[in-house]
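A single chain comes next, written as structure tokens; it is the form predicted on its own.
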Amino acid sequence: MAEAPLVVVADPIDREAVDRLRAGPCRVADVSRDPGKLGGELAHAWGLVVRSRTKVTAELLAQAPALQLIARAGVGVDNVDMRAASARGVRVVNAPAAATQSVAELTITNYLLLVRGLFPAIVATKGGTWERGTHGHELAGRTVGFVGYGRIAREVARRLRPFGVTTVAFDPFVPSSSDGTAIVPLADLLARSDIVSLHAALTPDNQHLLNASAFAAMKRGAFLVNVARGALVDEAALLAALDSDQLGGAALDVFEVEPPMNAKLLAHPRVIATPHLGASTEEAQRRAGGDTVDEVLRALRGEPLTALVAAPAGGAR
């Protein structure tokens, strides 16, 4: 009788989805805390489940032969060889909808934050001043534009509703919208958004997207909000329109490297910095573990998948 097909769990996920899919159909090497035995396990595997951490190029994937599904517990699948992937005919999975909701709470958490200008604020008062007078400004009868208006744009544009928010957007896939969210062209985007808030992939086409010329074509005093990826930022060019005010404040979850290494865009006092942490709730990783898990298991029963990202080289998807 031949073995059960083997499933590497390269990065750390939910434990009560391992456990599932140790129950299903499958052999289960996890590697999650060691990953210096990943190596050792590629040789073998029908599967491997990923988050960030293990980047699958195409050294890696020579190390697996009989690999031939590649599972991302998350949205993006920038740390993965398409073209590797797709070439060797192996398919690759995600978890798209598991990240929506911690998503769009921290960019609207974002939003309020750079205009009611309460980033300095907390720090002046934990610093010991106390400064008190009129400050900030409302979200209401703001214009915010979105870069990028997938399902987290979406989600976000749906809860500021309740702000009296107007919202549009710029993407070349998707024509229109019945949401009430107008969709327009980047340079009109630009040029009416109090705030431009970046939700887009990451593509050879569209890295440095928001550079020196489009924080010029912005609002003079605007913000800009990033939760998507660092990359398509130039960071040279973000820190010189902070400088000239050209630009009201930044809020960046993402960076052009991670952890940053742009020690003055950091500790400019108008930029709010977090860790790459949209996605890094408990409810969301529980969501993407058991997500993953669900299209591996199905996967492995040979059932239609529901997130594939890419088919097979010369396959329908």
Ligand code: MLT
Given for the second form:
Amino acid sequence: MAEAPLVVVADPIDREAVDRLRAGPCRVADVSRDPGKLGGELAHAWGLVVRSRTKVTAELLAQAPALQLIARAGVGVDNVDMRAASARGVRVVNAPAAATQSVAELTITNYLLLVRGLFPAIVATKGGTWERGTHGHELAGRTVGFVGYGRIAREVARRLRPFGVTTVAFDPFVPSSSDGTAIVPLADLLARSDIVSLHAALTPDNQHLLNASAFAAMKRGAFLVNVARGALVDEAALLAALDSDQLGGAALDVFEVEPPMNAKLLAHPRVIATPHLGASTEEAQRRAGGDTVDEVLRALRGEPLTALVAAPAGGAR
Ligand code: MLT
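Any chance you could show the form predicted together with this ligand after that form predicted on its own?
Entire complex below, previous chain first.
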């Protein structure tokens, strides 16, 4: 009798989801706590489950001649060489909706922290300085510009309605919208927005989309929020825009290189930095593991897939 297909879990995902996979019509090699064993398991792998630590490069794919499915327990597939996977006929699935709520909540938290100037106030107060002068602004009446208008940005826009905020968006894949957000060219968005909020998937075409000329086109004193991918932003240009006061501040959950190397940017008094934890809530990780394993089980049973990612990857998150 033929052996059941081998599914290799390369990165840590929800434990209950892995247990459910073990109960499925497959063998499971969980090397998430011992990545050194990945190479040995790949030789016989039918399926590969990753989060973002494992980079699924053409070289890695070459070590997995029997691979049929890559399952990404999260939204972004920029850690998967989609062209190489497609050329090999390896299907790629993700968990597109798992983190929407968590990332939307972090995004709005950052808007409030930035506009109100709370981060420097927190640091000063904890450092023993009691300064109660007029400080920051209200979010009400501001304009938020979404770069990328997919699931997460739409959820942020929906949750912003009670705040009395105007929303505009730029997305080459979204020609119009009927939810109250005006779809505008990028130049208009940059000129109008008090907060520019990044929600685009990273593709070969949009690296450093926010560069020196984009920052120069923004309103003086506007804010940048990036909870999407670090390489959408030219960090050297961002630092210069902060130093010249062209930008009022930035909240960054993602960086060009992670962990980040740019000490000056991290230390900047008007930069809020978090360690790529937009999707790292208990709830989002439970959903990401569960949705991913559901999709792997569907593939093993030969059922239609619900979260197949087209190659090459593009669009908003
Ligand atoms: C995602 O793309 O899902 C997030 O960036 C978080 C993760 O790396 O899993």
